[in-house]
Each structure stands twice: as structure tokens, then as C-alpha cells.
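In the form predicted alone, a lone chain appears below as C-alpha cells.
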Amino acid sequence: MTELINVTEPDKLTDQPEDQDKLTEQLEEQEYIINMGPQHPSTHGVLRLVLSLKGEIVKNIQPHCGYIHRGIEKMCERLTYQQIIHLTDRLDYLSAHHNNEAVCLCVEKALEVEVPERVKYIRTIIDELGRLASHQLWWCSFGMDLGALTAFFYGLRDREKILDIFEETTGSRLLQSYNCPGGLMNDIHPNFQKRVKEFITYFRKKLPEYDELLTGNVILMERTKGVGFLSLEDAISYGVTGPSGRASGFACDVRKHHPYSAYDKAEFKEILYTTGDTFHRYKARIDEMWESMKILEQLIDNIPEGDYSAKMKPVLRLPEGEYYQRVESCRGEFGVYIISDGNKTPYRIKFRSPNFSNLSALNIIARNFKIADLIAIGGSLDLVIPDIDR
């Protein structure tokens, strides 16, 4: 870090050219330390960034986490496997269903339970509806961060339709807790398939508006193209997954490389770019929304008949051992690692948070760009802070 230099007081300066040159040199070398946060004016979460600046140029970023740390992993050690589900909602609350599913899959793997095909299809459909809802909220917030307030209204307008579907089937709009070990809490609502198909028809006409309003906007392109580079090597090194990693060419889509639930029944593309800048992190999420709709179209009319849950014991005890399960959440690879000693509660549980890994790369992405660029770069990572703090 550059050493801070005391600048000569103005009233002690002379008009001599050498004094003016000395002052200019001192000002150019001076380093400013400022705080960004911990308040969150744009609803991204409570995060503090300590920025080292040289003028308007970012030279170093030191994130300070933990403002909403709740010790969820430690709390899980005192809860049964059924109870743990309700805590994972509160990690990345925009990937609540994905987090629930990861715990259920890990428990089912340990118990060697095969869930009904109907469950696999329904889980996958709600996964993709959740991904669409998350990407819509990211898009409208990203636009608002850059001054496009209209985008905020468009994105929330479309997201409400998905939340209505969730509420009707799961009873909750945001934190569903719809998954449980062995299956689902209850079967889908009789209107579920009809409403999902209506939404797909509706959103296929609305998604092009996102490109018309924001993607092709000259201000957005000026502020995102060529800004905030993340190389493929750095993406792999820092474990940056999800759309943020795939925009740098990192093929890391768990749905493709380690299929779970009904993802092996659907055809879809893994969205990959090689540029690795802020614009292509934006573009990756827009393209993923098209792929999510493609998955929904293939599965919604083919949900098998049958039970919505396997037969499970009221008290679950995992065999002694270590178990790991990964899923593709809205922001990347979410992992659940369980150590069991044979009791009804885990001996140890650890969550692999995609947001924590993605945040760790912010310093190398934003370094040597302007502080105004940091707003766009941070928005393009789509961070959800409770998933970082846990």
C-alpha cells in the first residue's frame, strides 16, 4: 500500500514553480481510504468495502463481511435434518428452493433413498422458475444501480407473476421450504401447470423488452463493455461459478456436468462467453433466462403421475460418514457437506457459498478501474450478502 504523504498546508506555499511542482507530485502520490457501506442503499445487502483510491482509480478493495452473520452452520448441528431445510432458505434467499434441494439431495444420497420421478420434475421446474425470478430481480436492480429506474418497474412486474405461482403451490412467495427429505411438503396446486405455461407465453414476449430498454442502451454499453475483466484462470482460481464464471469461459454449470433431479431429461445450452467483462456477465444472465424457459417448456407437460414424496421415517439418522451434494443455484455452485456420527443431528455441516467465492474476486476485477465502475462491476456479480455471512 502506498505510504500516506502529508501535503504542505496551502498557506505555507509560495508561488515558486518548484513548490507548485512539489505539491502536484505529493497530491498525485497521496492515497485516499474511504468506506463504501455498510449501509445498503440499493438493497444488495449489508456489506462494507474499504477502498484505497488514487484519485478516482480503485487500487485496492478490502471487503468486511459479517454484519448479518447468524451462525447458521453451527445452529444446524442442533437441528434435525428436516429442520435444517428452514434455515437454508435464509442463506441466498433468492435461491431458497435450490438451497433446500441441496440439503434434501445430500440426505437422500446418504440414506440411499430414491425419490419419485414426479418429485424430480417438480423440483426442477420450481428451480427454473426461481432462477427466472432471481435473474429478473438482478436485472431490475442492475439497471437501477446505473440510473435506469424504468428497468426496476419492468423487472418487478414480471417477477410478481412467478411469486404468485409459488404462493399458490408452496404457500410462500420468497422462502418456500417446499422441499423435504424424500420429496415435497405437498403436491402441486391444480392450477400449477396452467399458470406456468401462461407465464412462459407471457415472458417470451416481455424478455425482448429487456434488450430493447437496457441491453442495447448506449449508456449501459459504455459503462459495462471493457470494464471489470475476470480472466478464465482467475475465475477458476477464485472459484467464481455461476453466470459470473461462465462469462469468463469457465464451464461450471452443475446442471450440465453433474445432473440432478430432472435436468438429464431436458435439452439446454450452457451459456459461455470468453470476454469476462461486466457486459458479458450481464449478457450471460439474459441468455440464461431464455434457457430456463426452454427447460420449463420441455418439462411442464411431462410431469409424471405418482406420489409427491417417498416413504420416510419420522426421525432420520444418517449412517456414519461424510457426504457432499452440489446444485446450481442462481449465483453458482451451492454445496452441502455433512459429517454424520449416526445421530439424528449432523456432527458437522458446512455450506459452500457461491457468493462468498464470487466476492473474493472483486478486488482483482475492479482494481485500476474508476470508483463509478465499481458500482457496475459489483452489480454484475449479483451478490446476495446473507449467503456470504451465513
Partner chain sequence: MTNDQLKEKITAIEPEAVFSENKQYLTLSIPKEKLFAFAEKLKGSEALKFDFLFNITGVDRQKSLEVVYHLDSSVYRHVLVVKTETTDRENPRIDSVCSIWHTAEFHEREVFELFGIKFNNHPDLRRLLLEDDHVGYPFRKDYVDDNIVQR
Given for the second form:
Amino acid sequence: MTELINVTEPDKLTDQPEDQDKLTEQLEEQEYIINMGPQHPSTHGVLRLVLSLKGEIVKNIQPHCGYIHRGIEKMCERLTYQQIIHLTDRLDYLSAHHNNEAVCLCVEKALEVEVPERVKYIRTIIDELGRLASHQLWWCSFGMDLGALTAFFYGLRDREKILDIFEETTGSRLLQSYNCPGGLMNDIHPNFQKRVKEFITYFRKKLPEYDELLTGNVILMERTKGVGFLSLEDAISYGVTGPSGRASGFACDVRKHHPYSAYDKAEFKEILYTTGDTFHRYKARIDEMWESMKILEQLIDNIPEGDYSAKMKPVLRLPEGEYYQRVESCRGEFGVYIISDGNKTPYRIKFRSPNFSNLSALNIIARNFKIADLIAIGGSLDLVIPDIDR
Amino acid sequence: MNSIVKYITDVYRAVKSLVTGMKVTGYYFVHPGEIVTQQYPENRKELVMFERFRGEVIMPHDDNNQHKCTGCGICQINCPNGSIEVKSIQVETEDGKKKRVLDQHIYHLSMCTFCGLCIKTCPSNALKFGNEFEHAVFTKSKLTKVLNRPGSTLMKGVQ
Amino acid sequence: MTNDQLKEKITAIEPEAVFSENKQYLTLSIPKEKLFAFAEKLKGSEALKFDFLFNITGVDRQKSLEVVYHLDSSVYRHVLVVKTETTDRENPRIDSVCSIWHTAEFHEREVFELFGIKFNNHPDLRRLLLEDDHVGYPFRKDYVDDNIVQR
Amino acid sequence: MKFDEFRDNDSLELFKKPGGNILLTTIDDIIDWGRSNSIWPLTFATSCCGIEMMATGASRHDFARFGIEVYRASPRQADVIVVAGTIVRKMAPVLKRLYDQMSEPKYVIAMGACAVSGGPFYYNSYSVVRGVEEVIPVDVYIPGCPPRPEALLYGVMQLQRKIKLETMSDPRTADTQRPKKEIDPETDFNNYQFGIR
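The structure above corresponds to the form predicted alone; please provide the structure of the form predicted in complex with its partner chain.
Complete assembly follows, chain above in first position.
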């Protein structure tokens, strides 16, 4: 979709070469507006970007969201806390378990319920498995955005192994709905620990393949190194969290700084880079996969015995007040803010979605880079659109 | 001179990174044992879902065509998206008392999100997840089901 | 830093802040006229350094419209909740904090769209989520829409 | 798969057209065979079901075995639009336009609860379209939230069966996509399919 180009006083321009030059000059000075999306393969969903271009250079990006705005927060005001869980799955479907966990932790905090240790461990393990699955999917689609189709098949091949673990224990591949306030829906499957350990040994062999296939590739290097810088000040000011923010040096890992569940019992490194370009956003996620495997290895053998759920009343009424819970989802900091008026439904619930803030920084990251680089930058931010729109 | 050297190193680097990548794909090319593709319609008999797999909600019946659902409607209240409608009727028992029993347990598969709240909260364990996943149909109304079989009655001893 | 120490420091820079009870985070409310100056102090002060705004929530309190800011410090890791409210439901106006924390730009656009609170000095106050011809503010408690099927 | 192993065969019977002469039916068979084995989908995914659609196209399940591997980014080159995910009121005009831009014959698969009926967003949501059939006619409904890749493959096989019933003498248009006899669950309770298994 183009904006009408109106050249000042077009009647006076003739076919003379100098006039033609003037016309070209005037045209070059104007910005060319194009629409990207809402149905575009590289926006990873239904995001619409209105770009102002000068030649090939992106001058301004205006994201238009809302193509999947479902009003989940408003719907939640009519649902009980147990029922909310199934809607939070559908916000950021790649970190479904993290979103569930945030709501459950918030409700448990409000009711001052102490969940059994076993629940904490299992939640953390499933969190990390989910993070691995999400980063694998991101790796596939990032490769595909840059034209490496092989990555798509290799990444999803390994992801299926995690989904099998999920399916065996929780009963669903993608949207598990495994958490409930007070604990878990059911206990882990007897095969769970064996399968996770098998997966770690398998994936430790496969992850170096990712590097061989894509990380060292000259095309990827050329397209990502030195492209799309985000400085530390901007990262903090725009609230860019998750691996995208940590690539700029913003130490924002909630697992480390405000630990929840069993993260305080595991040793892991917060991945920090300082450059903040597309390549380091890529690298931060690859490194996070290694760290996730480390956490899994530490916890998987130490799951304590006990109940899989605390005793909860069938109808939960949160005491009047305000509660906030932050968790680290796959794309950054996810937060749940519940305002309760003492009823069985929340008065107001707000989900702080990481992608929403990450998207707001897209304009300053991609500005003054070429339009082809925008694909790489957008891919490296790893946006999930339903999480933005909610 | 410098540019020529740079050009040649660039070409070398590009070819090298390409070969590294091809090595991985080449390995899988000559190892057909690592094929992961499953032949879906042909392997239907061997394809067993995990026991916890959530394909649909079913109401198990025993050999005497009896189920455990009392028609209390707790699943209907707990369902977050209204995919369950419980229709119960008043009947007169042998000793002359009036009692509510289940008439139709209507389940909208088209709206179900398989959250499991109905099954978890059911006081008499009347519902269960089924492993069937082949549900694709041509008309939407086929996705609305009545879970209790025709003529079925309440199992003895279930309150 | 504990919440009490934080409370002392904040009272020092803004005596008008009214603290409210919250077990988790230090919560305070501030008149909307003072919000912008107070926010600037929160970010600028070396001892507080609230440089990471992680959440803005609009709340419809029925009598008034409230905006809640969740602030974090990337240096000290302390958290503060700032609230401000306006009783004008017809034409609510609150100062924008966009120039202090850039992330507020999107969050304020969302609050504007869903609650109808206008933010003064916002660089680009447009609709973000709903279609252009949407009437009403859906997150207000008195919002009615014929398309909703109630359950 | 054998005919009897499929579900919803009685709806399929409704689509059957009266036969023509031998030559025409043979040509019909050839065309339908070609069409049904090369349905190219449009890259259209709005939410969760899109991820399962990607998984279907990947190594484990491999869409390509059905001749539908080529995801087209442009609607003009696509034959089937798999509506994978929620459609909200802002997206509905875009979806309609995409559908209109596709060339005949075009098919629609509604994948997942949101596309079939609005699913979890049927009640209380102010912006969700309750089922994609309010916008465009749908050929095959695949329930599930999200349906597993095998379920999508099964849905595609159902679509292939439907394509194989087409004839040249009575070409497919948007009006003929719906079955002649609609079952209304509100009025006709006896037509509920009894879940006997």
C-alpha cells in the first residue's frame, strides 16, 4: 500500500533532463510507506508493521497490534481462579506453563498456602523443558526467516521429544494446563524422570549440531552481526526483558533476582552479553538452552517425595488486596497483577506480557537498518503475537 | 592486494561454513536408521496415544449400560467455556420419592479446551478423557455429543 | 533495602505520598498533578534509581479511574508501586510518563484505549488493539456490548 | 484408510452429485485425483494451532506425504486456507479478503476450537468472532485445542475425500460448499450423535 506521492508543482516539470533529475530528487526525499502484515510469514503471526522507507532504509516503524486481541483480561473477571488457568495458556502459547505458574503462585501467595516441595521441583523442571522447547522453535523459525530451511526440520525433530514428555505427564502437547492453584493437576508419570534424563543425553549431542548448522554459517553471520543494536539504557527504558534484554547487558533474569519455585536450589549462570546486536540475541538463546539443561540435570534426580498438590478449598476467595507475581517466561518477564475484592473472581487482573514491551523497542532497534534486516531483527526478538494483544 | 586477499578469505570462510553444515545433513543422509517420520494413516493400528492423552471427554459405561453420572451439574459449573450442558429430569423412584436423574449430558467437543476441570471436580468420577483424536467432520453439529448412551441408567451405589 | 528504609527515603523527596498497606511491595498513591515531577525524582535520585518501569495497569474503581505503575530498579532491585487516580470519568486526564520511561508509550496507549484515560504530552496517543470504529472503553465496568454472550 | 474407518460418512453422502456420462466421470476422476493430492495451504496462522500446523509440516509428521507441503505466502497461489487460531473482529475483514483473493477451487479447514466455534472465547469476549464460518464457508472442522498433528492430517484426508466428489458438470462454488441439509442442534435433539464408543 503506497501513500500518494505528490510532487510540488508537477505541471512545470518537463521532459528536460534537469527537470527529470529534480523529480527524482524530490521522489528520493519522500518516505515510502509500506505495510508488512497482518498476514506475513516473517512476523510470526498477525502483527502488522507500517514501515516508512527511504530507499531500502527503514526510517520509522509503527506496529499495529490487535489482530488477535481477545480481551482475555476482561474475560478473566468473570472466571474463578481455577478457570483462569486455561486462558493464560493461550496468551503466550510457547511458555504456557510459565504463565500458568505465575497465576498459581500469585493465588498461593494471596491465600498464604505453602505448596509441597515436590510441586516446586516439578514446576521448575517443566518450566525449563518448556523453555527448551520454546527456544528450539524459535531457532527453527529464525533459521527459516533467514532462509535456512534445514534448521526448521532439525529443530522441530528435537522439539517433538520434549512434547512427548509433556504429553505423557500432562496429557497435552502444547497447552498443558498442568498447574492448578495449590499444586498440579496430577502427579508426574512414572517414566518422567527416565525420559527427561534420556532427553538431556540426547540433546547434549544434538545442540552442537545447531551451532554447526547455523551459528557458524557465513550467511547468518553477515546478516546478524552488527545489525540492530539495542543499548543498555534503551533496553532498561523500553523494558526489554528476557534473552533480548540480556543480550544488551540488562540483568533482568527473574529466576536469579527474584527466585520462585525451586530456582534458588539450582546453580545456573545468567547469560549476559553487552553488544546487544542481533547475533548476540541469537547467542543468548543458544546459551540459555545449555543453562536450562544444567538446571534440569541438577533437579531431576532430587524430586522429593510427597503430595502433588496442597489441600485447597473448592471455591477460592482471595482476601481483599493486591498481589503481583513475576516469573521468567521464555521471552522475558511475565507478571500477573491481581486486584481482589474478596470475591471468587478477580476484580481486575492484568498480565504483564514480555512481548508487549519488547515490541515497543522494535522501532529504535531496526531504525536506520535495511528492510531485509528487519526480518532478522524481528526474528531475534522472538515475538509471540497473542501475548502482545492478550 | 588487500582486497584480493580479503575476497579469497571470504570465499574460503563461506565454503568452510557451508561444508560444516553439509557435514551434519550428510550424516543424516547416509544414516536412514535415524528417520523420525511416522507414516500416520498407515500406522493407525500401532499408533497408541499416551494414557493421559486428552482427546475428548467420555463417560464410561459398564456392561449393563450403566454410568456414574448423577446429573448434579458440577462439571457444567466448573467448565470455563460452557462446553458441557447437563439436562436432568424429575423421576419418581419405587418408594414414591421424587429424584433428579440425568437425562442428557451434552458435550460440545467443538468448544472444549481439555483443561480437565470437569474430570477433576466430578464427585462421582463419572467422566474420563478418551484417547480418540480423529474428530474432523464436515458439519459442525456433529461435534455436539450426548455422552450418556440411550437408555442408560445410574450405577448402583453412586450418590 | 527493606520497605521501611525505602519508605523513609521516599517521604524525604515527596512528603505528600500516601502509603497503603501491602505485604509484598511498598505501595503509595500520589495526586495526579504531582505524578510527573515525582516520577522524575524517582528515576533521577541516585539512592532510589527506579529506572525500570515494568507494568502500567488501568483499574476502574467505579468511583474513579486509577493507574498503577510498577517500578523496579536495575541496580538495587527494589520494587515500588505508585498509584494515581482521577475522579473525572467523562474526560479523565493524567500526565504521561513517556519521556521518563519509554516503555510507557505502549502501555499508556493500551490504558487509553481500554479505559479511555487520556495522557497529557503523550507523543502518539492512538488506538493500539481495537478496530478504529470501536465505541466505548471495554475494560470499564459499565461497558456494554451487544456482541457479548454472557454466561 | 478405508471408507468405513472414516467418521461422518453420512455427511459426505450429502455432497455426492448425480453422475454424468462415462467420459466425463473419468475425466472428473483424473482431475479430482490431481487436485486432492496437491492442495497447497496458505501460510495463515494466528495463534496456538499455527504451532501445531508447523509441527505437522516438520520432520515427525511430514505434510509432504500428502502432497501439501508447499506453504504459500500469497493467497493467489494457495488452494486451501487452514484457519489455525482465533479470528477476532479486527482480523475478520483481512481473512475475508485473503479468502476472496484465492483462486477457485478453494477450500477452508477450520482448525482448533477457536476457528470452529470461538472455543474458549465464545462467552464473555467482546472481540472474538464465534467460529470462522461467520466469515467464510468452511469445508472441514477439526476440533481440539490445539488438535494434534495427526488430527490435522486426518482432517486433510477428509478434505481430500470431499474433493474427490467434485464433478465438472456441477462445478464447486461458494454456495455449494455447505451440505444441502443442515442439522440444527437447537430444534432437533434426536440428531445429536450419541457418543457410543
